[in-house]
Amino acid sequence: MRLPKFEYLEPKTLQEAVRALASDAKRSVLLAGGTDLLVNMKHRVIEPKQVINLKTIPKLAYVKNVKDELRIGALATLHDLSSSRVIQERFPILSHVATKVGAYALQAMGTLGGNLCQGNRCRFYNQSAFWRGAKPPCYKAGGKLCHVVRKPGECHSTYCGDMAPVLIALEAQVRVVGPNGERVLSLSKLYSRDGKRPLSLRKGEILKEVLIPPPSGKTLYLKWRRRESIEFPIVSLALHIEKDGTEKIGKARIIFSAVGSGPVETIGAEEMLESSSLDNRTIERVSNQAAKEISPMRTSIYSPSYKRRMAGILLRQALENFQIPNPK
């Protein structure tokens, strides 16, 4: 398949990229690794007027400690994360998750910033132009109707990223640069939960780096997918638990991917875990509560009821990893 025609820009500084993006934000896209963008362009899912290549900007691919904070540049590749000695020592969960994204070739090209800012997915939207031509354009593609719920003015496409749930569980922040300067926000606030415009970035803003506070507690990531590589998750889970000094849980975060228009945190299930001990009864109650809290849509070939069930199973498996083995 051929790419559509577009204007190609190679900015030398981040500010130059910001100005180019702000000049025509609705018809411009940023190119980092291109593993998602170029496929969508070939399928004519998106046809931008200009493509802004961030890879020509130096010093945006790094992993470094600044005091106790870990900073990762937006253009650091997923392979950089999986192979970084700093990350392996301080945040081994990030190295593990990076190896779960696609296959090795995608990890070598795909960037952390691109993974966090990837577009939402839907079986009615992420198709070839020929396939989509059998129906009127969906709301996300410029039409009036969402084919998932058959309602106008709504988009129920699903966020399917791997890195965001774990980074949110680790309370990561992101630094973004725009026409009005820099700002830092919680990674969870990067996601608008609006399927058509899934990111809350302002006009002309570009993600510059990810900031992660010192590690505490333990984090797990479980991913359920059809094949062991290349696939987006059917459901995935990041679970972070900190003990209170005893064997009870002082703090918990439960973040799912592929079940909503952004990463989904199950607050009710987290509150049930806090100040509790991980006995079998608690695990069962918390897993059932999390499955009730999520609201999967029919954006893939897997039914919402199947995704609910798998979400509960993944959480149960993750919580069992934190249990103290019974003495023999």
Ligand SMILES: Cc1cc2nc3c(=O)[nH]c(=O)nc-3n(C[C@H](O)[C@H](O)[C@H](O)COP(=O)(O)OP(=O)(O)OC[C@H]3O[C@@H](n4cnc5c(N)ncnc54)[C@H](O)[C@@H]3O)c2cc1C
Second form
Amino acid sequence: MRLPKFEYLEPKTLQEAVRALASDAKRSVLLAGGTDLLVNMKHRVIEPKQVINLKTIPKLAYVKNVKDELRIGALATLHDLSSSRVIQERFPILSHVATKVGAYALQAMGTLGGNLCQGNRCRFYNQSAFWRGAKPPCYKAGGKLCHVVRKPGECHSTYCGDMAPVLIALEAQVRVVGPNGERVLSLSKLYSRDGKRPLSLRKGEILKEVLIPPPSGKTLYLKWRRRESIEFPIVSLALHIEKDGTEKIGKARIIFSAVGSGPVETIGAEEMLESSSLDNRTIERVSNQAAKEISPMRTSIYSPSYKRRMAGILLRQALENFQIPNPK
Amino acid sequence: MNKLDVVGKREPMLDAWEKATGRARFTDDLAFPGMLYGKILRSPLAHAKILHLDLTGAEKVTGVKGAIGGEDIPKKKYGIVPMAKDEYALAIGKVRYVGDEVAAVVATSLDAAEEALSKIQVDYEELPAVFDPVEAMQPGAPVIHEEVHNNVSASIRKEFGNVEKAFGESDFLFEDTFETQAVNHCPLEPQAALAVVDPSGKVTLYASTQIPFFLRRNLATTLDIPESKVRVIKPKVGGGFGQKIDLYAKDFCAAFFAMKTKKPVKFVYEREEVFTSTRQRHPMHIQLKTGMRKDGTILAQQFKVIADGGAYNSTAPLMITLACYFIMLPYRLENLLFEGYHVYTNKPVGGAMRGHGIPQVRFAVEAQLDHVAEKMGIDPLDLRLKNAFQAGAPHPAKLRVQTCGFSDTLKTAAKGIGWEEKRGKLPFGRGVGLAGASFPSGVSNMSHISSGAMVKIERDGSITLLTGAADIGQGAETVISQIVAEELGVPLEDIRITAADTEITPLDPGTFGSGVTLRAGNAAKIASQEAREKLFEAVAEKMEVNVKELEARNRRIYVKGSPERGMSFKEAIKFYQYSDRPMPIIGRGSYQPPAKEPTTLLKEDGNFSPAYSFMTQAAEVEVDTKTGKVKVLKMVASHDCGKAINPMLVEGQLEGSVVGGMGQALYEEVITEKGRVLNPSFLDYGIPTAMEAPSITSVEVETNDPEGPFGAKESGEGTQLAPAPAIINAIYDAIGVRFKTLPVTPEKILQALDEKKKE
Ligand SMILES: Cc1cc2nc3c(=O)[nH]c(=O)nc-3n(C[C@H](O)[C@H](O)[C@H](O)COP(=O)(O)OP(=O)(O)OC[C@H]3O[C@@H](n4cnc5c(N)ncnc54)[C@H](O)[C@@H]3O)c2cc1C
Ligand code: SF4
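Return the form predicted together with this ligand of this protein as a structure block, the form predicted on its own having already been given.
Everything in the complex follows now, all chains and molecules, and the chain you saw is the first one.
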């Protein structure tokens, strides 16, 4: 499969990139590692007029401590994350998760920014032009219907990224740069939960860096997939727990990937956990609640009921892991 | 047997370094000046009439040098089994599955070729399609091929012994139904072909193929040109597993366009095309009834097998026949009634895949045997040992089994996995299982199945070997070279090999049926002996000894037992030359397996293969009962390969078979929805990776078969039969659930555990 024709730009600065992007936002795309974008372009679901390469812009691939905060440049690769001393020491969970993305080659090419901004997925969308040719194009591919749910106007494509759930659990923020300057928003707010346009970035905005507050509590990430390599999650879970000084749970964050149009936080389950103690009954109730709270769609070869079930199982396992005095 | 110097040694594959350093050249690495790139337009519909095909849009694209449909290329059916030809290079009149070939274009760049495809207009009239083979057999089902009644394009009904009587005499009867899934071969190198025409009009096709000579023949007959005008060269091939014993549109289209445009033309398939439009393992629906005597003797078995063939035949008659006959090995079975159907559906096409029709039925038999053993209170290992076939025993279908190490493979595999200590004794969630099998070492008795070799002794003492054998990554060239080196008493590094070029190398049927080592190995052995004899005659004259007293070893020729009485290989060549003997020294060998009772099995019984391999694989698994995930911890693969010419390569085959078996048992399935493949990529189709690979122990059981070169039998396809059922049986031992439908995914395990809880 070949790439469609496009104009190619190598801006020297982020400002230049923002200008180029803003000038024709609808028909332009940003290229980082390309591991997500280029596949979609070969499949002809994205056919941009202009490709703007971010990798040629210097100094966007850093990992550094600024006071207590950790800052990661959007162009840092996943391999940078897993091999960075600083991250290994302060946020070992992040290096761990980076090694769970796809396979090694993808980690070497793929960037954190690209991972967070990657496209939503659907079994009718992430297919070649030939494959899609037999059916009329779906809503996300520019058509007028959805092959998953027959409700008009809505795309249920699924966010399957690995890094976002953990970073949201760590309360990360992102700094974006646009025609009107910079703004900082919580990572969770980056996602619009609209399958067709899953990011809330405004016209001409580029993700510049990820900001992570000092670590507190404990974070766990469980990724459920068939094989230990290559694959996106069937469903995955980031769980973050902080004790309240006693034996009770002070703060809990439960975030799933691959079960909705963006990372999915199960607030009901979180509330149930907070100020409870981690006894078996609570674990059972909370996991059931979380499984109920999500509403996966049939956007992959796995059924929604299976995803739901595995979401509950993963949460149970994660919580049980916290019952042990010194969890992994 | 004499001590051997090269045969039996762990020699790295001759081209391992080339492959490891990226220097090996596969078809897609080849390029010629002015080369055109080809692309194929495929049907988006599962079943449809082609009302109109308009190529003008494509022809107008800049760079396009040709566009054709089925009407523009000679309308001759092709097929790998002559009696089952049912495919045109490009569809004529109608398409029968999503991915069927409709048109082809060539252009000066791939971009232009792809663009041209999008400009082709096809008007289809959609026809009702059928996706389930059982439905396809019903009266009134959509007709996929006009001339084929009820979509059954090949069938077999055979009885050996008297099954009804034997069931009457049985103390226990067991009946089960099994289902296997579609599995793709997933060779790392996709199908490719590059055709070049010389000024005389001869076409040379470089192709990723397992069967250069069959490909030559089919190209000639299909394109209506003499065989002498076609040359097929096989460059390095990145795996085949049976998928490349077939012929594809890319072969015909490359050759056709090269002849038409007088330019080199290359076609390379996308991974998606490999999944949708090449071949896959036939899904099978298997009903199995077994009659047992109280003492554990398998008295009779009755099969009804429905194989989902997809839209075309490929090897259909052979596949269903093999499934039948290889029920009667590796266990004694006097009474068998086998009813088998190959049924067309509007789906991807079934074809030969490592084991060829046998793995599916073997899974059924081996899974059921474990159940039988349990119900009868017999250890599954003992049950197998009790019924194990023995060398020389009469066979109901007249297979002639001269060597059989099956019992030894059972014992060594069981010992390796720790059967005694573990079976039924591990904690819940952990278990061991085993399964046995047998496979032919090539096909005896189709008269065109013979191999040739030529061995030249060069003046510098090096050896040039010409063989038709098609090495597709398994190491055939290495093994055959080892045989030659051993016979001539020179180290492996002295051999230069040229292989699989229909113009230069002698005839060879190719890589299928696990026959290469035995057949091409024997041909090379005979050729080496002939060349050696010529040299020996000269040396004998000079040394005034009898030729029979001479021996060649370590680059020397000397009187047996006294290495000092002789001369170096080079001196011998020099003497040969100066004694005015005709140069060059050439030995020729042709080998055809003995054909005492000619048979293809398609029409009559008889000895199908010169030798039969036997094997047992044992598995230890751990089932996570919370998530349903199975981890294969360890596999022991014990294989009677007659004699391991190169133990490292046998291990390679066994290790590959374990991972393939894991795929079949746990991970892989070509999922279709209304005939459309849902997971046509390595991302969505789950072949196990290195991360899933268990610890593997290979055991070579050597039985030194009289027919094999240095005693060798097969260790290729056969190795693929036992691992999947071994894993399934281990899962039973672990969690007490018998799975009869493959693959056993974590989802199915969770469901089964739920149901078990309810009981
Ligand atoms: C076989 C395979 C397996 C995969 N498995 C996984 C997996 O297990 N988990 C997972 O999370 N991902 C997986 N991926 C997806 C992808 O490889 C990773 O998410 C990777 O991190 C993407 O990074 P990239 O730099 O290559 O992104 P690109 O492909 O360059 O970009 C992805 C998208 O983000 C946009 N973008 C990139 N950078 C920015 C920025 N700074 N600001 C705004 N927009 C931006 C691009 O325009 C594009 O739309 C897989 C991909 C493949 C092909
Ligand atoms: S959910 Fe519907 S609209 Fe969205 S990508 Fe899938 S088929 Fe298209």
